[in-house]
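Starting off, we have a lone chain in the form predicted on its own, written out as structure tokens.
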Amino acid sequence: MTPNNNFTIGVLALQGCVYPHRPHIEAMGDAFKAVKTEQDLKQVDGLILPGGESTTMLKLINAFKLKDVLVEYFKDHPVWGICAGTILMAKTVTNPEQDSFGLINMDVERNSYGRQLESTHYKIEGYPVSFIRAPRISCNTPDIHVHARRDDDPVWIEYDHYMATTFHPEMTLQFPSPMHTAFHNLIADKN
């Protein structure tokens, strides 16, 4: 299905999961937007913090100068926080602790469903997912809007014009994913 409007949306091209998720943008035809630069995010309508290792992706940020021009984006556009994007989104960080932009009131345990080895795949509203080394998310007010569970963990939240998943849909190859639909709608409603 091709949505109304056409967006370009961004991911986060650092660190971590990156161009899976190209197929699933195109899919909804939308255009995708590897983002290194400054001038690379000036591009795009919403951002896509991908999973990865959030404190490679924080010492990136920082050496490449990202931080405050991040955190003025942040501010006006849709971002999806996914596995380690989760973690850079949360308020407080456990597990160890660790710096974060605080942008969603949450507090996320990093790889609380265990290592690389416990990885493993769910079904999310049918569609297959896959949870490697995801964090876990604690919501710490009722404005946040939980999509799904995982038992009784939340694991898709939307609060105001963010959205973060503590799993990866871009691994499976349907295109596009429930999640990057509901992204595309989350830049809609802003635009």
Given for the second form:
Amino acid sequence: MTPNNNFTIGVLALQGCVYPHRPHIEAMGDAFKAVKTEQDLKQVDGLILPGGESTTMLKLINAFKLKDVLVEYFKDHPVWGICAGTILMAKTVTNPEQDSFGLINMDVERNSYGRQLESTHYKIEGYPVSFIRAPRISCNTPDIHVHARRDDDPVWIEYDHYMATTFHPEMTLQFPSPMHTAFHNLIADKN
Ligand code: GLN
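Moving from the form predicted on its own, what structure would you give for the form predicted in complex with glutamine?
Next comes the full complex, this chain leading.
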């Protein structure tokens, strides 16, 4: 991380876990912005698609007519999907099937570790994170870089200018998380 290299990092703020990202982003010297409109999107150097409920998020993206705007943005800006956000980035989605943006050539099975009662804490690279009704990723191409696995499953991946985690690092009160730092570095690489 270069101290002089500071960015505005947006979090899509239609639904889900948005504001807990703020202290992680600010701890890196970056600015946080909740993104609700096309105007907001124009001001951010990278976008987090947060955890939440992917079906609801898709409905709201359509209701607020943000789909085409996001598709354009995704072409040349860093994007990090978290849990529900990862589901939105997949090529195909199962359990049940639903629409997605197809940014990363991976299949994603929703709620693959079980529902709320099976949700759990876990350490990824020594950092405690939360798996909350988490999906499971199957990568369809070796071009996807796997940063970390839970048992055999890839849970933190990177492909081109995209990053995805099936867990939430933002709930942990140690700022910034290694995943936020990696996203900052991904933005720095693209600038
Ligand atoms: N299970 C949720 C979904 O399918 C994702 C859960 C989460 O983002 N923590 O959208």
